[in-house]
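To begin, one chain is listed below as structure tokens, in the form predicted alone.
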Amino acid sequence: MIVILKQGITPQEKDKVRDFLTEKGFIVKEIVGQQDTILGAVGKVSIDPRTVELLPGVSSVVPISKPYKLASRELKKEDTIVHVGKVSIGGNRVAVIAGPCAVENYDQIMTIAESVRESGAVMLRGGAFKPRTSPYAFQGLGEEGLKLLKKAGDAFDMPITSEVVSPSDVKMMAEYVDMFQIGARNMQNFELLKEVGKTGMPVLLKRGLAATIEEWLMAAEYLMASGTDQVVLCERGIRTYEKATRNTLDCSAIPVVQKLTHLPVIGDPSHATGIRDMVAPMSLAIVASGASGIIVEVHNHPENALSDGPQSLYPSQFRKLVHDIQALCPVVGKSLERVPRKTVIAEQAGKEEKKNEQSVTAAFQGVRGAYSELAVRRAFDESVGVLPCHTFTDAFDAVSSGNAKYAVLPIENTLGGTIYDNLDLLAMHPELTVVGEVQVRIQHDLIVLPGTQLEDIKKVYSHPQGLKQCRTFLEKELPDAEQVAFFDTAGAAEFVAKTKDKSIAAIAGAPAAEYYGLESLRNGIESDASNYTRFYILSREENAGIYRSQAPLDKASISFSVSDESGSLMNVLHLIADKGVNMTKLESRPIPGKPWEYLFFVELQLPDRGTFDTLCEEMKEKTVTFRVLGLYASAIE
């Protein structure tokens, strides 16, 4: 049952409710949501709900209809984020787990670990115990394999996951792994599920070869009822009549499961297909289906692999796959999970972040639910606080003054072009630096009060660009509705919520609808689907280290001015071309107080650091002013 607590409940009253349920034999989980705090009570016992409703501090009691109680979205509306070391799985992230099918020797696992880490994997997988169909096949190195896997994980700063096959091995494996993996053949090994659940550690639960979705979720329920709430579901293909592939990847299961459970879902395209050339396209299909990540097999010499060589990617194939996933992420409203490497800078910055974790805040322009807030959530995990700012200037000032450690601000839109205000402000704030960028697909919804029908709408509020970008829909579906310009898309949604008038609607993003308790009457109403905004992530230099360490630096932004004489700009651009450096953006802005003089903004694909440093020195000699605005990882590689 779901026990919804009153908003004014005291800690003493809450403890009495929990104690009452526990004494009756229930397993009790407290869940704090955006609107309510609830106690989920599950168990074999039966009780009259009215007995609980009469307890002080209880608002109401709702029965859970699904047989999987703790895993059900009825119990918990918000998505669960599973934390494995520094890696977050779920929410708006796509986590990539990679490694060999089996750990074979020290050199093999260290080589592969280094390769997948540099390419973008955040977790390392590798089998030490291999349940094989044939008793004569390679069964794994056992505990020795776990030791090697842990050494590789420690060396390259990645949490590790490996399959457990026997309840008697759980205690031993817990000393080595960061996440248990339950294989398809063991999904309904209930004694194993109980033992693993008792550890309270994160678990990757693969779907059985012929398991229904309900059976899969019931297996997750065993884990959760035994003690862990950190469960990741993994679709790895099911057995069908088709023999062209090893299994049949059930991508349709991913959105179905996400409606039924709050647990994150990832996919395993390696076991689903069994064919190396099919792993990449099926990985993209898994991400497009809404999954929170993939787990793939990679081997430096798959032709010599002791297990599953034909389905293992070469390192070069894996590198390209990660780039393709990163390009796809903005389309599905997610970003690639990145974890900083252990460096001197990262460790020092990390200690500072931990010391002041309550003050880690990212500023953005707009009100809650704005696209800029969505960009913040793509750039940072859910623990980072947000600071809505009325203007771009306020957001810059918040970082400059230390009221926020970061700011996430739009710099360019595919339809509207460069946001010049932020270029100008960046020039005025030499104490700030660009530490990253993030890309967000701008998807507009028609947002209304719950119960509003299309024929009820007389006015539509949105930012002028929002109205313009949805012109085709408005002309066709709401030709008589008045279009009213508003200062902000999310602000328009807030206005609709406050007025409580069903005759008005807003054009904004789905997060704004959720935040203000509204609903999307129509989704994706923009005329051009290729509408993306690129955001700069800014900070003071002393806070830049931790963010910059999350991914290889492959991009640079610089600004400079030149003397007013023939060929001065061309001479600078020649330096860039002569070094073989690709210039991806060039803008000019007037310099305040200097009529007809201009500051040039340039974005470069960062070559090796030595070439870039040499280029900077040569540019300084041919420019009047020169500044490196930032070195960072590109949003799309």
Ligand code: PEP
The other form holds:
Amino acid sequence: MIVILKQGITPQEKDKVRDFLTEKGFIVKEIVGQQDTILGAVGKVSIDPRTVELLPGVSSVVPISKPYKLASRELKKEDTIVHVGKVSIGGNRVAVIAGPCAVENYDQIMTIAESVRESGAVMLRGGAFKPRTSPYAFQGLGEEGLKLLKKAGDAFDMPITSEVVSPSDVKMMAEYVDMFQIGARNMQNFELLKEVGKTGMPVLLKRGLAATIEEWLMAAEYLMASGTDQVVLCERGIRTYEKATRNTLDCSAIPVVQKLTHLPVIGDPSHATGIRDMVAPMSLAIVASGASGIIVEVHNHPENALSDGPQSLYPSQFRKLVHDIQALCPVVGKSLERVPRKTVIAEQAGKEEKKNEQSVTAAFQGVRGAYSELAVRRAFDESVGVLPCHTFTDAFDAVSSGNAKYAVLPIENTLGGTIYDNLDLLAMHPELTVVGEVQVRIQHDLIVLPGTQLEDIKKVYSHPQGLKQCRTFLEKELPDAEQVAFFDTAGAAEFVAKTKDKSIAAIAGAPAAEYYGLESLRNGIESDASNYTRFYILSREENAGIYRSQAPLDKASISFSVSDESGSLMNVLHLIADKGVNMTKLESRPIPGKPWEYLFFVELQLPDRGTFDTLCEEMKEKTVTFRVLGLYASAIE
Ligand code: PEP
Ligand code: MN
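Hand over the structure of the form predicted together with phosphoenolpyruvate; the form predicted alone is what we had up.
Full assembly next; the chain just shown is listed first.
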């Protein structure tokens, strides 16, 4: 049963309710949700719910209608995110687990691990105990295989998963694996489930060869009742009369299971099909069905593999598959789970960071001295390192992969309007949250090599916007100078410094002059002084709490889509107006992969939290997709 606690319950009252239930023989789990805090009480005993309802601090008691309780969505509304090392499985993520069917030898597992990691896998699989149909087939390397798998996982910074087939192996295996795998043939091996559950470790639970969804969820319940709440379900095809494929992939089970349970569900296209050519299309079908990931077999020499060669992908096929999954993710509102490699972070986070040994980095687009770098400095103190990125996409990738803790990206300019590229990228990165905003006044200087006079200047380099914004100055003071468009303002300053040519000048911000050892010949040459750019500070969801602005949260950014019928947008906007909430920005953008459908971006002045939470609930009901991009403190110049 679900015991819903009153908002104002005291810790003592909560302990009393918990003790009461435990004494009656229930297993009690506390779940803190967005709305309520509840105690889930499950067990063999049954009591009159009214005896619980009468306890101080209890709001109500609701029975769980399903035979599985701890695994049920009735008990826990929010998605469970399973954490395996640094990898998160569940929610909006698509995690790719890859590796051979079985660990065969050192070279094989190291080669495969390196290549799947390089292509985008975040976890490594590999069987050491193989439950084979024939007793004469390769049975796996046992503990030796686990040692090799762990070596490969450590070398390429991936947590590992491997199948456990016997309760007596559980303790030994717990020393090696990061996630246990329960194979299809053992889904109802209840003694094994109990023993594995007791470790409290993450478990990948394959669906049985002929298991109904309910039986599968009951197996998850065994694991949870024994002590783990970290269960990932895996659809791997079921037995049907069809012989064209090894099994029949039951894609429809994925959305069904996600409705019934809060646990993440992934798919195994390799065992589902048994045929290499079917693996990629079925992987995409699994992701399109809403799964939180795939587990796929990859082998460097599938033709010589000791098991499941015919269904193993070549490394190049796997690389292409990950690309395709990445392209598909935004269509289903997901993003590929990416975890930076330890060694790679240091290499890629830029020389700046390495030199100063700074642990926190903020990515921005542009070269050193750019206005975006000014925005980073406005947001953070000097202890935060910077990671200059060539493109906006690179900056998003840096923060998404963890190479940078933050990205600071322009979202709107008072003269040029919204920077659509960044809204679109934000839509493609559901794992990112807006944690703050900063505003930078764009003040252009005429930047030259030291000693240059105005009359020496024959050419002026800048971003087209920079040239346009300084038109009055250029027409008046440098009427004969040629204006040359450059890809960015600070880049133009870098160019002047490199050419060492006194006949050229750049229009950029003062920090660029300083950074490249140049001089500002004239300051503030922009025609319109009210030229501001507003930047979002983005971070991965799990890092969002780390950014501490002193100011109170007073702004919210939201995105949503509505159905294609008359008044649907109006109905949503009415909700905002009816609550007296001030909407400060509204934009619409096309949704990639969905022609003529639009995503709306809204910024609001944040009302009190209660009003905002109610507004969100009401908006969710009137929208097709709904996402709070972030709550943050508004920028003040
Ligand atoms: C495996 O993943 O190696 C395996 C044997 O899968 P299943 O249990 O789904 O057959
Ligand atoms: Mn296999």
